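Below, in structure tokens: the form predicted on its own, a single chain.
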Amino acid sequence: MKADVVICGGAIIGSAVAWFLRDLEFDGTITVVERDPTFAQASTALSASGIRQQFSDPLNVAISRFGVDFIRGAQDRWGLDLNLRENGYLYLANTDAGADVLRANHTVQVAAGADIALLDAVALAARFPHLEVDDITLAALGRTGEGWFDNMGLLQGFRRAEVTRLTDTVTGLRVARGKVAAVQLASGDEIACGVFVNAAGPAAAEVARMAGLDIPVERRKRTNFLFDCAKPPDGALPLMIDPSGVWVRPEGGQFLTGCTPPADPAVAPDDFDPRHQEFEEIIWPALAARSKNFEAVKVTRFWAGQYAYNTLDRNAVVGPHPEVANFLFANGFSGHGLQQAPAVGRALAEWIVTGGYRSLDLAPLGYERIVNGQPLTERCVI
């Protein structure tokens, strides 16, 4: 077998690259290799499905602005309603230092075109009267362009690209003369390769090592909890990030919540065991303290998912390797892969077709910063 482009990973990132290649009228052969086409344990399927523009780096703001515009256009493009709820993200700060961070981020966000408002405690209480705000020094609210959407619907749209899809696992890469010459599969087959795209999600570092390459990406685990509320707050609510790190948002008639655990180790590939104690020990106490409406709740469902965490700077690694030039990274999104998939898929497709970026310049996310140890740090990571 042979293909002009082989994409390792058929979830949201890999499928976005494939779709945009066809959208750009790339007429070469494209093969997407995905070990589990049900995506039962994919980061795409197990995510909280959010999109936001409240980042500290202007490039991430631009990436999300591209993404939300793309999601808004799904009905016209594919005839799909992705159920985008632009309720916003609400960041709360309860220290002067935290307020300074929100102000600094706000300056970056507004300059990049994001629609973010800063609220003092009085304005916050007026807008969301169910919240306890006595300790709040400042809040930041996304008025438009932020919220959540149908994650699997977006994947469904991207998977409409006409490409070859193999249910198999990449087990090796044969590198010759500074290029990936062939992709080896668990089935025993081998695909001669023109361009190789690493879109392997949490397995990104393992796939890179098959070509003798290293990226500082680890598997991290997050547990999400869905709960009923005896007396839910009134009105349209945003996704709120409490100063404790606990986040919560509406999900139909219930609420979805989670947190970054104090100990956040790398996990094994098969570790999808929920951390049940996080709800009782971390999440519920924080929510109950923030709103009396969250004092009486009942967990109805829970699940754990993995994502690819970039230990250098919590930003994605995108683009070609400087020495293995046909090896393209699309890795280490640190929990932002779903919302960044449209922009990254478009950018890599542009690189493959034209040899450079056209819509957004993603060069700052390139591998060179890994080699040079120069982090492009993103401070706003949930």
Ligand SMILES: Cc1cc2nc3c(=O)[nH]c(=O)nc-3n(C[C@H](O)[C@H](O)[C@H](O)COP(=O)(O)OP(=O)(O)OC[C@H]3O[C@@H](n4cnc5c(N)ncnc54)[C@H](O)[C@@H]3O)c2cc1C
Contents of the next structure:
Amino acid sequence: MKADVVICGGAIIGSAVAWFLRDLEFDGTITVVERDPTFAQASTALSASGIRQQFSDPLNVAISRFGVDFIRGAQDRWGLDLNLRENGYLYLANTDAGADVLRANHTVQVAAGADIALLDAVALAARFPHLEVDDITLAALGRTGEGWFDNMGLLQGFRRAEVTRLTDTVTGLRVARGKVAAVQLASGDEIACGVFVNAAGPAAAEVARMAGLDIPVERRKRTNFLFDCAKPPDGALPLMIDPSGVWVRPEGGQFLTGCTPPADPAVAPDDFDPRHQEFEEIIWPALAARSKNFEAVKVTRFWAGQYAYNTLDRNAVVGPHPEVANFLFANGFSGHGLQQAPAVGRALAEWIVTGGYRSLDLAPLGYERIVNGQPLTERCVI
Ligand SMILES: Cc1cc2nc3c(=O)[nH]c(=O)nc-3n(C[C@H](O)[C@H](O)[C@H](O)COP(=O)(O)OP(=O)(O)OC[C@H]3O[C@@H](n4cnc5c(N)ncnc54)[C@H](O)[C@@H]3O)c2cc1C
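Complement to the form predicted on its own: the form predicted together with this ligand:
Complete assembly follows, chain above in first position.
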């Protein structure tokens, strides 16, 4: 077997690269190798499906601005309603230092074209009367371009690209003369390849090692909880990020919530055991203190997924390896990869077709910063 492009991982990132290649009228052969086409443990399927403009790095703002426009266009492009709810993200600060961070981020975000408003406690209480705001020093609310959408719908759209899809596991990479020459599969088959794309999500480091390469990406577990609320707050609610790090948003008639766990070790590939105690010990106390409406709640469902966490700077690693030049990374999204899939898919497709980035320059997310130890730190990671 051979293919001009072999993509390891057929979830949101791998499928986005394949779709944009066809959108750019790439007429070479593309093979997507996916070990589990049910995506049961893929981050894509386990995601909270949010999209926001509130990042500290302007490139991440630009990436998400492209993402939200792309999602808005799904109906015209594919006839798919991705159920985008542009209710915004609401960041809360309860210290002067926290307010300074929101102001600094706001300056970056607005300069990058994002539609974010700063609210003091009085304005916050007027807008969201259910919230306890006595301790709040400042809030930042996305007025447009932020919210949540149908993750599997976006995947379904990207999977319309005409490519060869193999249900198999990449087990090895044969590197010769500074290039990935062939991709070895669990079935025993081998695919000679022109370009290899690592879109293996939390398995990114294992796949990189198959080519003798290192990437500082670890598996970090996040537990999401869905709950019923006896007296839900009124109105169109945003995704709120409490100063405690607990976040919550509406999900149909229920609410979806989670937190950044205080201890956040790397976990084993098969560790998807939800951390039940996070709800009782961290999430519920924070939510009940922020709103009386969240005092009487009942968890109805919960699941754990894995972040592909970049320990250098919590940002994606995108683009070619400097020495194994046909090995392309699309890894380390650290909890914001779903919304970045359109921009990253387009950028890598441009790189494959033309040898460079054409629309949005993703070079700052390149692998070189890892070699040089120069982090491009993203402060707004949920
Ligand atoms: C709980 C949780 C909440 C999140 N919330 C958000 C959010 O609100 N907004 C947001 O933008 N992002 C969010 N994310 C992050 C986002 O889901 C991921 O960044 C994104 O889905 C990454 O997509 P991916 O295709 O790289 O990885 P995955 O979806 O994990 O897909 C990788 C695929 O590669 C396959 N694979 C791996 N190794 C091999 C191999 N050797 N051979 C063949 N196939 C292989 C896997 O089977 C898998 O299907 C969240 C993640 C989690 C876990």
